[in-house]
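Only one chain is included here, represented as structure tokens and corresponding to the form predicted alone.
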Amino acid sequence: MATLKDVVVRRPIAATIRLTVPAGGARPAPPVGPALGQYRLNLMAFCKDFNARTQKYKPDTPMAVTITAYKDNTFEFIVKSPSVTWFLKNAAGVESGSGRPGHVVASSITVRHVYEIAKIKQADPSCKHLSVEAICKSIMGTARSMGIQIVKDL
């Protein structure tokens, strides 16, 4: 719940934009350009903490970034790490999920990648209040939704 001291701070918000940026790779082109610059932001201000906060990551691992803009042209950001198909794609070396889940099995991982997945998704902020057990349960619907099969050893 809001505290007084809050109610009495708060700024008008103009928009909540969400956009994938590449870790590191954030410049004032297309898609943040243009996003942000209707909303007369500053862009390199943007840019230049967006990389320094996702330099830990690889580089073109796309990152959901949620940009709260308020109506004095000054923003605050979150970074979430990366979708879950994301690293399921990658844990099982496949571009694409299959094209008939459930009857065709594009590929497999162990229950070791879907916990590993589980701890970094963790972190998230809307994920928080969730057990590992809970998200990894998550995980591997998504994993049988994307054709991906989950098996105890390789």
The other form holds:
Amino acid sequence: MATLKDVVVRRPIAATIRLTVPAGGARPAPPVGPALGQYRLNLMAFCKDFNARTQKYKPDTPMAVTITAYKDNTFEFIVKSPSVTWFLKNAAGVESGSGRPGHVVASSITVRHVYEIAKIKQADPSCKHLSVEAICKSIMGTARSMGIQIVKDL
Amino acid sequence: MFGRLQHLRLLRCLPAVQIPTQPFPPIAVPPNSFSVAPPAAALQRIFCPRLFSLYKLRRRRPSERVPFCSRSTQTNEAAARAYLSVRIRCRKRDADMLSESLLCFGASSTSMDELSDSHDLDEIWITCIFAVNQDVHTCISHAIGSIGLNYGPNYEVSVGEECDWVKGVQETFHPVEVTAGLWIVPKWREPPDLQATNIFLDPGMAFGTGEHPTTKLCLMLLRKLLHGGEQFLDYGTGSGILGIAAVKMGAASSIGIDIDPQAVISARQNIALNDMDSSKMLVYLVGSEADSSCPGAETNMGPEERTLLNLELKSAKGKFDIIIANILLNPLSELAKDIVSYGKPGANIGLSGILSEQVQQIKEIYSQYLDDISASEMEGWACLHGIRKENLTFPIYRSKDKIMKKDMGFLPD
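Form predicted alone done; form predicted in complex with the partner chain now:
To see the whole picture, the full complex is given below, headed by that same chain.
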């Protein structure tokens, strides 16, 4: 798939659409439907393409997608891995972060979890240039802001 | 909840621009399969004089939409298909951050029109879509707070309904020629070549509009394999396009199965649209392994009927000459045994809906069932074709105590 940087010069862009869609579960219904429908994009093609590309993820993982719609009703999209907060919530086994981060601890995870999350995030186009260490540090910062403690061993 | 909806209605009354998402189409929407409640009762309520009690009962639909959308808003299904559309006006440099934070705080999607279009103004519009029961105002205020915006952007909320965007998308479909002499024509267009094999489709909510490379690959494979008089199984039929095409190209009969009730409805509609005898193509709704009770209210099938159909399907195992499964990588991998068990020895089996990089994985799984696996590719998508091996043994169904094996080869039971 061509990256956004290659094509942005070539074709006139109509809009940029950001969506969260469960992996393998794109359907021509809200949220996908109205968002793409208003720019007259081919819903079926997007759903099929998106589902095929997210087969390797566990079903119903919320994936962030950025779609660039062109004026000629064609589109390109980039699928990003799920957000760090989602990974942390899953790893910690909590539904939401703590209400008072810094004071109240919601849950805790191990350094091994952080490393695993960093490895997944490294495949993301926006984090490619960072070292695993740098990504780990940013994940730890996010965890701290959610009230999730990081311990050596559980 | 009602208080919040009244709030929204007040917003609409303010002198703000009412955002029409699509120009209304000149054709009336036929009573489509999405409405579950009886239309008569719905229309009666819509034309009722304006009573304040109606506000409390359910959300009142804007009157100008009544002649075009005859869907009722009474059922949960219909409510689930409506959505809230919010247009926010903000400065260009904040737009990116604002759309990201809106997504974090509960918007289903945000879209931004291209910056270069509005070069005169310093502000651009962001359109967000929310689910119907969400608190839009809290979400927006959280989003603004989290990125530290020092001004409160103007925004307008409107309720959008499914028919708004579905019609717009359907207008983009044109007749497409898959191979020489085979056209797929949307229901509302004229076929360009009346002599060719024309398949009329209502490209609705089910998969299979004919434009996707995998559909084209499967149709080309079908054309190559069909010689007349075969039994065809469309595994994962979607809109029914492959089954219909098979019958039109000479198959004796076809059967389509799918786990999505929407697909079954869509396929049945398309069969009727093509003036096909319903005995030539049957469509079944099968339960996926996960849920034995499908949310299939629209198909009006009770559990007894479903069990009957499943028994019929089981008896049809090992009878089909051609099977094509155009689904996705994971279902194809998990259901390999099921798919192959429907074919007779030496049957042609086609598999698609996979990307070129996923071909190797599927080949490995299916090599124990199929011989001569070959792949054809188009635009990054692939379609595999293989011949079912002779002498495969499958456990057909389990009784509680033992697994009964049926030998599909030459030996008698």
